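Shown here is one chain on its own, the form predicted alone, set out as structure tokens.
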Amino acid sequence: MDETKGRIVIAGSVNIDISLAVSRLPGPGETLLADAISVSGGGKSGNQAVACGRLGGDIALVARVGDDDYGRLLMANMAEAGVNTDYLTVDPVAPTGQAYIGVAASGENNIIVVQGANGQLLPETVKAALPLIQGASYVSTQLEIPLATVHTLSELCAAHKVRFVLNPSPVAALPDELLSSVSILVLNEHELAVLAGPGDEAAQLARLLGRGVGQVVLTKGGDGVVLADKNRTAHYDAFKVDVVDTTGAGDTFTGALLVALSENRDMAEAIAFAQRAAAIQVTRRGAQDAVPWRAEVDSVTWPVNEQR
């Protein structure tokens, strides 16, 4: 691995995704017939780790799977992508996490998650991964694992001067103590509304920064990306592509962002790189299976987005 790259550690959930292709998402109490079914690797941290690996990052994953075929499939996915799995442990009781995803013809989706072994990624498990965390450039996590574990990760990062990245999904109210430890908060518009409360976007972003977050990266789908910190607010337009499936696009964006930052690119360049990777992802079906490789992203001729 290129020694000039900073190490990325991603800690959190890994799932098997069972995706159902439907003409549209069902309403409450409604039954629909699926057009197709597919099984692939998923979980927010698993997706981000695969994205980092396929895009050339120096990446290690801290996660937990069950002692079952799904867990072995996920381990194989990580190995193929070049992810360090020394701290991907096997739970002897809990099954591998599972996500059931409805994917509409428009590309939109809804997801129901069975936590499984992800719920057993406990504080002592991530403390055991301290040799990975020490000296890392970035540690990233989300909220599909116990909140106590997220707090422990933030404390380890603070103690060892590692930049802590949080994707607050599935979103929940978070204390200032945790938010103030976050170097980069990557979230979507729904998550912004829950964490920042009512008001327009500018007021919501200011509120999060006022709670101690270092930088906010707001992903808005077809409306692009907004970057906010204490010095600036910048908007980056989205690339226009034919959307097939948005599953995992946010995770690919986050993984790509981390890879670019670990290569010492500035934030504007990192966002452009991450947008390219996510734009390729949404033209394909699935989560981990749809993540592009580095050569694909580098070969894209879309121009770097102008901020405004």
Given for the second form:
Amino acid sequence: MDETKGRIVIAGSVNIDISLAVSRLPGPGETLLADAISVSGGGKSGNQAVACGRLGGDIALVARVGDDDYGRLLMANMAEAGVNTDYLTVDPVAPTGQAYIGVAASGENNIIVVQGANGQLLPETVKAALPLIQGASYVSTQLEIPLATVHTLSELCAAHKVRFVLNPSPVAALPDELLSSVSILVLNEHELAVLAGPGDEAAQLARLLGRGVGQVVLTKGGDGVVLADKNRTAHYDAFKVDVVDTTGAGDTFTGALLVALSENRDMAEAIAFAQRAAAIQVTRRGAQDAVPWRAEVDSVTWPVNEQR
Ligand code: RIB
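Complement to the form predicted alone: the form predicted together with alpha-D-ribofuranose (RIB):
Below is the whole assembly, all chains and molecules, this chain first.
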């Protein structure tokens, strides 16, 4: 093991994604015919973990699957990516989480998640993973698991001085007590609007920082990334690529960001690395299936983004 590389712990949801390729996303009450259906590994934390593994991170996943073929497929994906699965447990009753995803020809998607075994990732389940969390550099989660478990993770991180990273998706109102424990909040514009309320982007970012978040990383798809902390607001342009499917792009971005930070790269470098990984991801179909390997990201010859 590379002793200079910090350990990353991802705790949260793993799903099987049932993706339907459609010409456009349906409106309320509308029936559409799909052009194709595919089944692959997903879940926001599962995707982040695969990204960390394929990109060379020291990564462990704390999650829960059902005792079914979907759960076994997800375990195989983790093994292929080199993810430590000592705390990927099997629920004897609840099925593996599932996500039903419409993917439009534009690459946009909408997602409905059936929580399944992710709903059984309870506070005591993550407390049992304390040996992993102690001494980790980063613990990352999202909101597809019980909120009580998210609170427990934040408390464990505070008690053991581990940086706590949150992707607030699916977005929900969060108390200041939780937000103030977040070192890095990675979110999109929709999530920013819900968490920070009305106003322009600068006011919204300032409001989140005012509530105690350490750094905000706002992902804006084709409009790039904004980093805000108490010292600066910086914008990083997006790479121009042909978008096929945006599923899991934010998760790959977060996983890649964590890998670069765990290698002690600075935030601007980490964002550039994460943008490269996510840009490759969106040119392919699926979530975990589309995550690039380290050699692919390192061989990208696109120019480094200019900071505005
Ligand atoms: O972020 C994309 C993921 O959201 C999908 O893989 C799906 O499983 C849902 O968790």
